[in-house]
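Only one chain is given next, in structure tokens, and it is the form predicted on its own.
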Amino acid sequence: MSSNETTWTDKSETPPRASEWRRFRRVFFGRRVVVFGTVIIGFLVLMAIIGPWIAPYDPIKINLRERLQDPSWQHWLGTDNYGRDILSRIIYGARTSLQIGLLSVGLASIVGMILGGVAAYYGGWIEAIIMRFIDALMSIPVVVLALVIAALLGGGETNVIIALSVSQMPQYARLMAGQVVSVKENDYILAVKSLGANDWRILFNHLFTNSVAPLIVQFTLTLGGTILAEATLSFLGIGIQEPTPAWGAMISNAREYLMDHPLLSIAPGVAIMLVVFGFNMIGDGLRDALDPRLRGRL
């Protein structure tokens, strides 16, 4: 074999392959800021799970004798205007925020995926009706749309979940429609059709499964914004109602004590900031780790 042939053969060799899990770990944990965000969310999940066992006090029990106390060994973050322990309410508030965030984004993603997938797959008048409805929702800012729906439905956890789900749904519908349009004309989809597979089998077994990577990234990125939107609704008094611990409501109740007892607002505010930051960093890391252009490469 000549030297030219040897050089050509060497250049044509494919890069070494790596296991999907190994490549995912290397890319995802390759940046410290993503690791930091993962630690924050891991701590949030742990706090939400074991909250009843680690919270030092009952988060809704009123004790007016201990109202507006400064941080001490008995109350590490002090107490609010009703004498309730701030640390305990933040711990229980993590469960409220995580539960509403997961349920809202989960419902929005399922409905949005179905609507976007059906619209892009069938096209025609079905696509026109669905996508014009989605366009109408997207023309309204997410927080404003959630405020309007929550105001119409009233406060409470169930109504907040519905409001946040409707406001987040258009993002998933648009994303899913774009994915289906780019995938549905591929050869393997045409082959499945030729074998007699029905439309719903193609949608769920092939189109949805091949579009899952960007949807996972969108799910994670949306969680932070949804928790922030829930805090906004609670702050305005149309979200989670007293006495249920909610970070936004805690900030709202502490407004009149901001100068004398700033920690009442700062503590839940920092909690919201860290959680939103954590989910955004995880979403950013997932976007890099699930990039198909890097798949299977070292």
Given for the second form:
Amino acid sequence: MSSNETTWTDKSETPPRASEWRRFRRVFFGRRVVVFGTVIIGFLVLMAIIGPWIAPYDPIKINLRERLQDPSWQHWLGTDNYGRDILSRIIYGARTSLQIGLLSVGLASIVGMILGGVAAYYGGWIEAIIMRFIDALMSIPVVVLALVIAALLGGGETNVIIALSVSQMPQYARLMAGQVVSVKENDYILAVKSLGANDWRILFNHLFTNSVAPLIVQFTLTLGGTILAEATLSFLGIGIQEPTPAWGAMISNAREYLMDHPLLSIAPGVAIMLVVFGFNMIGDGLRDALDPRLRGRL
Amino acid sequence: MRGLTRKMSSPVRSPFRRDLTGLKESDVTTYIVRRLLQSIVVLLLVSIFVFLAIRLMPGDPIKLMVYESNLTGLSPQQLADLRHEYGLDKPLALQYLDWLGGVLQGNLGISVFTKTPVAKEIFRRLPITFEIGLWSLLLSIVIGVPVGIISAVRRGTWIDQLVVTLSNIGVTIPVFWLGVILMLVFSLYLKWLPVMGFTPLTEDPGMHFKQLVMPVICSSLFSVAALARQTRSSMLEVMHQDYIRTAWSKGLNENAIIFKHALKNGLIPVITTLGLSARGIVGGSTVVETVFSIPGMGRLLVSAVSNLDYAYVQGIILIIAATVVAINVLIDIVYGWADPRIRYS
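Now show me the form predicted in complex with its partner chain, since the one above was the form predicted on its own.
Then the entire complex follows, led off by the chain already shown.
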């Protein structure tokens, strides 16, 4: 395994050799759906960054004279019941979704990795306590857990991020625990230990770096799920609050006008689907390209 | 994911160990007893977690109630009395023990808002949620598994392509959005189905089932897609194994190979996915019941959560967790039964 070599070169990680990179590209871009997914996510990221410059209208400015308009050259996707331009709200919504998704999955993965890594590395009662706690969290469905935590904290962006990360964290803890258990008995860990490395150094420099591939895959796959969960919370009225543009809340708000203005409900839903699809496909592609053995497990 | 956890945590935590010696009746009993004890620990942790989470969060139920019912003129003394009446002035540990003691006797507390016992209302609504859940699980199995098998057996054909594409799309559709779209098409445009609501079976069976069609489709969507994907990939894995090649080479026909040989091993990982699906369906009830205005437990949770109605939130989460834990125990037992190579230890 190449991990044995990187162990010694330590922090200055050797860049992957050209052939490895080529192999990665060949496998990753080998499937058309993965390319499609990458394009969607590239577009999403672009929207999130340059949205404010390209959005035709202010997404939160109320203009009652133009309420509930059908699609036209002025408003490509029409306007909602406050006269706000739907296209602009969808563009700004990309920013909301991506920001919340990245921050909550980031937080979830850091906390989960530490908890899972520590549990599996030390074993014994530390493991028992941490893993029972993780079991308890996992016995509550993700949406329910996020819903309750977000509501109790009082809604709003920060609280939604906390709620989503608590509910995604157990998956990372379990993944990490499994990785550490399978790696910690290797000879090179014993070698590092005998050289006098302390526990934290072993955990961070050796055990975590050896689990990068499955974690990257898991990260991408949970991003889609988290964006979906955020939309669900906003739909239920407990996530992002008006007037901040959020796709889930837009659908909830549009239900009253479903019969006469179905596009108000359809458009944000399509946006959510595309983004979740994009992340799932990239996740699949990364899994095949980074570590085909993960197939069927992640 | 469960399959993964089992594999990864093996030498340490796995209840099963691969061994070809077969299993003894007493091993199974011991295992089930141990698994049940573990579940009780998990549920106790959930109860502590829920209790603490709710008590330590911002927002005071008494103040909220006073505000909601326009009783803002109450004196501090009256507020304190109210607090005392609901036991909110005791130390946290005592409040928890009081509550837990009640829970064990089937008393989940009294709602600060409706002033009625929480358990009664929850158990009145529970059958509705369970009915939708069971239909959804059934639909997922009846559609997801065969579709996955066909897709694996006909790998690379247009059927396989279609199944893969549809199941990839299926796991991305937001459930609430699907509900809205189904309503638009089948209720508003085609007028085939009632828009929303719920009618008890005893009142009008026809209406009862008509109103269940869309909610059941919504709540099973994700698990249909997930089961199809899992069935396909585990069947493909099995179809590559030596014993299947042997079966082909000795001239068995395709049906015998698929149904007698491949299916038995191919469906084992699917059992795990089924457990995850059940958990997803329980969680999804919050969304589905809200979209279709169904008076089940899920919608009750959503409204309790918005009102910060502690007693309801605690009670419903405990029941949801208990359901999920029970399903997991059942799945683990079925898993061991389906795969005699794994031994209870």
